[in-house]
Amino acid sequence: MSNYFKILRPGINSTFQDLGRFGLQHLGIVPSGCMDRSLFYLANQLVGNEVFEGVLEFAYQGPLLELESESAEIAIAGKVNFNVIDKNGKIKQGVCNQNFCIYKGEKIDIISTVKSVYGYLSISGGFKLDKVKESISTLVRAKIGSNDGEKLKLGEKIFYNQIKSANSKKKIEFNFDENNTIRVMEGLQFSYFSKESQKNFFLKEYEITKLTDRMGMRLEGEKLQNVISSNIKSEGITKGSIQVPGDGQPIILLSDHPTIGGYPKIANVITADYDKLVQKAPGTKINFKLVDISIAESAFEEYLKRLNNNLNAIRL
């Protein structure tokens, strides 16, 4: 007997993601993968999965799902407003960051993320998904990954593996970092910008615009003056690179970034601050702080320590 959910509403941007597919950028295939790695790990830990198991990632508004099987143990990680609707239409407000069971005919209505962008739905046993180059991650622009490389669609079925019995309740108290300072290192073309623009980049605030998705985050603020060239020979780029096109407004490249680019890069977001960055909604004003490699490495060690503490803190 197949275990599955029916999609009654797909949500704004709902895709399956894991940690991504690597070693393929020379072929033009970006790693992609989950936007918020901390929440991704927590979602899996809450239902007893291996931490790298594929999950359902949603942005802003998530899907409305109806369970067509006997039962399922799931968790919704993040700061999310959602309801569980029973077979008689009775609505119960859901609780994030803990595991719970739902039963045949019940619905999960993920209404919205709260003062954040991304949330994650995990299921005990994992979703039944085909891998492409060792990953289930969906890269919609290239039509690569599980679900034929597409977002969720109305009326589709989401299949999952044989469920496990929930032996215990698991939960964690989780809060997002509300600090809007994002630490960066100098980009390869930092010297292309005027001394005044270099100074202003770290002194002025930049607002996250609505032109933001899994590929990149457009900012609006102090125009950055390029005194050498607004174009360079295309070169490999990474997640977190901050490009500055001819209009002088920065663009932060995110998980679905292109593999090469020809705009000068003024800075690069450090790995330890990436999860915090991607949860900042449009309209948020952020500022940048310059750090060196030693601070970036120390910050990453602290990030890993905090993540491990959170995973270990999941309790009854």
Given for the second form:
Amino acid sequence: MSNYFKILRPGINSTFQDLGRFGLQHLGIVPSGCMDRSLFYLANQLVGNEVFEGVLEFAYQGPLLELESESAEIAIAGKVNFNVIDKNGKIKQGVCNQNFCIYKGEKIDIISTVKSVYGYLSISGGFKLDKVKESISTLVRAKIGSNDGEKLKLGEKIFYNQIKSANSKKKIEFNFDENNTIRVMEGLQFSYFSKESQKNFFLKEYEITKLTDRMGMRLEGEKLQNVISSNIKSEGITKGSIQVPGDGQPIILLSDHPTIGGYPKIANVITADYDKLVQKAPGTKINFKLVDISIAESAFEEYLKRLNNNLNAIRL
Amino acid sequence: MLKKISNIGDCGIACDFGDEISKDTNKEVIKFFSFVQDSTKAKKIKGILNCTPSYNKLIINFDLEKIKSSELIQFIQKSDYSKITLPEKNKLIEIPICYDEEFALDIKTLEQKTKLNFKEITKEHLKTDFFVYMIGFVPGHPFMGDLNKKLYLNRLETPRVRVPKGSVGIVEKFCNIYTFDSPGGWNIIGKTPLELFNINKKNPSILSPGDSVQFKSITKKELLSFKNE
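For comparison with the form predicted alone, kindly provide the form predicted together with its partner chain.
To see the whole picture, the full complex is given below, headed by that same chain.
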């Protein structure tokens, strides 16, 4: 007997993701993977999965799903406004960041993420997904990964592995970091920008525009003056790189970035601040703070410590 | 020669082999790329997630939970990779191309700008021994060179919204092949039916950095009846 949900509404950008696909960037294949790694881990921990199990990632508006099989234990991680609708159409507001069971004929309506961008739906036992090059992560642009490399589509089914017994109640108090300062290190072409622009980049605020997706985040603010060249010899790209094309407006490259590119990079977001950055919604004004490698590395230690504390808090 | 190593954020480094775009510089990059890959396979170094060679740089990304940039840089600095020769697996690949006007979307512009006729252009393209400098931007997409100066062209002023998959384009001394339908600004001179990229194959990309490529002219009929393995 197969266990599945029916997709009654796919949502804006709902894809299956895990940690991503590595070792293939020299062939043009970007790692992809979940945007908010710590939230991804928490989502799995809440339903008793291994933390790297594939989950359903959604942005802004998520899917409307109906359970067609007997039962499922799920969790919705993030700041998410969602409802559980029973067989008679009775609507109950859902609570995120805790596990709960749903039963045949019930619907999960993920209405929106609140003051954030990404949320995760995890299921105890995991979704039934095909791995492509050791990862289920979906890269829509190149049609790679589970669900034939596509976003969720209306009328499709989502299959999952049935668990043997339900987990005990698990929950976590969870808050996103509301601070809008993003720490960065100098980019490879930092010296391409005028002294004034080098200063302005850290002094002024940059607004996240609507032209933001899993590939990149376009910002708007003080124009950055390139005094050398707005084209470089194309070189490999790393997640979190901040490139500045000829128009002087920065673009932060995110998890589905192109693998190589020819725009100069003024800075790189440190790993510890990446999850926080991707959850900032369009319209948010962010500012950048320059740090060196040792600060970035100790910030990452703190990030891991906080993540492990959260994971342990769920386990207890 | 490796000239400089810089950090790219806290989980990447850039190994810089100089400013020149030449086969010699790129071969150094690719040798070094093989060295890092082999060292990873032989477990001489841990935590390497991706190595991305380009014309004159190798970018290495690593797992910050397993290794720090200073350890990786130290490993590189104390290694001797000078004697590495390019592995034999770097091969010569023949790529069929159809120059029929239906696919050679920019042939008229090419004729005007290069002041060569269609036959001279294709002849020049066919006799070029191409070298794969790098693969990327999108999966399997090769950047190859070097074209004869006679064929040097700039990018289209207005890029196309959609360039069909398989289109072969040229800009400056480079030639590329679109592995997906995608936007693009290269001058299109023909089309290949050969599927360069298939994620479901053990090795998803027919071409690797450092390979050699020779084009072979085929007719429209041959293109249409071409079967990929």
